[in-house]
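Just one chain is shown here, as structure tokens, and it is the form predicted alone.
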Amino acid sequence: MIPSPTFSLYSTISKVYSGVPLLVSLNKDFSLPVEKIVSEAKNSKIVMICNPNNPTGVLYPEDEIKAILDTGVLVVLDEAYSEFSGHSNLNLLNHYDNLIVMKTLSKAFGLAGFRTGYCVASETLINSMSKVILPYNLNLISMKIMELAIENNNFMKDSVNKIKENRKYLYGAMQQLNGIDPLASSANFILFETENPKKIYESLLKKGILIRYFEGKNYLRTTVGTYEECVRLIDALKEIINVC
């Protein structure tokens, strides 16, 4: 079961491994449809939740995650963006054996090119996964880089704090633009709704600014960059909106 919209590869990878993705639509405000998930949990082997969610940036409350875990179904939490939210559900592992928390060094640590990540779960689940994991699935260089990054994480914390500051500016500036309706985000990106998403996307591209376009949807997503990049985006949006 996959609350949607979310990271598209969950569904794709499920199909690759002969799974049947059951997509459950998020509520209109992009919150988690907890009651529906709980009522249908018995029909699923796994509930896959990205928290904060991609592409919405919404952080789901811990009580909602616990309500789903209480059904007994296996819950996989993808916390790729958790550092930007200041919250993690790792503490729930002390109380639930049906939880797997996935972490990555691609986002907050800025190490996407090293393709490194890890998961935390009960000993029973880890032993089961170890039976089918590929031997030497991580190369030695990536593993050492990951160790060093975790041991010396002050750079990551400083970077995350800067992104949070820039996110606050970007969100506030977007709220002042006509025709732009940004969604409050707990990640390092902001989803915003607009009536002319394709035109805005193409106009920004001509200005050398690349954001995420969703075919057939009325929203776009932008990464929170440096302060200078955020100002450049806002200035470009002002020009484009005046033309539109």
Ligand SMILES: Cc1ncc(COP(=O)(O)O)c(C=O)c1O
Given for the second form:
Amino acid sequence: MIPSPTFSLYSTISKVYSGVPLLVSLNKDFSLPVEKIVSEAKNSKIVMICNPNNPTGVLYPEDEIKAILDTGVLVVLDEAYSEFSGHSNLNLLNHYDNLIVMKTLSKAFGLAGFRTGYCVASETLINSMSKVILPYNLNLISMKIMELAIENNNFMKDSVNKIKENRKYLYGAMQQLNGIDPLASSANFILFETENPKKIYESLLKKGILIRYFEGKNYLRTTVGTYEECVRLIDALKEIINVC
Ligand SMILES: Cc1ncc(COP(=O)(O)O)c(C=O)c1O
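Having gone through the form predicted alone, I am curious about the other one (the form predicted in complex with the named molecule); can you provide its structure?
Entire complex below, previous chain first.
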């Protein structure tokens, strides 16, 4: 079961492994439809939750995650963006053995090129996963880099703090723009609603700015970059909105 919209690969990968993705729509304000998830949990093998969610940036409250875990269904929490929210649900592993928390070094650590991450779960679940995982599935350099990055995480903390500052600026500046309705974000991107997503996306591209377009949706997602990049985006949006 996949509360959607979310990271599209959950659905794709589950199909690759002969799963049948059951997409459950998020509420209008992009919060979790907890009652629906709880009532359908018995029909699912895994509930896949991205927290904070991509592409909305919404951080789901711990009580809601607990309510889903209390059903006993296996919950996989993807915390790819948790560092930007200042909150992790790792502590829930002390109380639930039906939980898997996934972490990546691709986002806050800026190490996407090393293709490295890890998951944390009960010994029973890890033993089960070890039966089907490929031996030597991570290379030595990536493992070493991961160890070093986690041990020396001051660089990560500094860059997360800068991104949080820039996110604040970008969100505030977007709120001032006519026809742009940004959603408060706990991640390193901001989703915004607009009536002209395609026009805005294409006009930004012509100015050398690439943001995320979602076919058929009335919203766009931009990554929070450096302060200079955020200012450039706001200036470009101002110009585009004036001619829209
Ligand atoms: C929610 C989410 N999980 C995982 C990933 C990818 O992580 P990795 O680079 O470790 O495969 C992404 C990347 O876009 C993502 O948005």
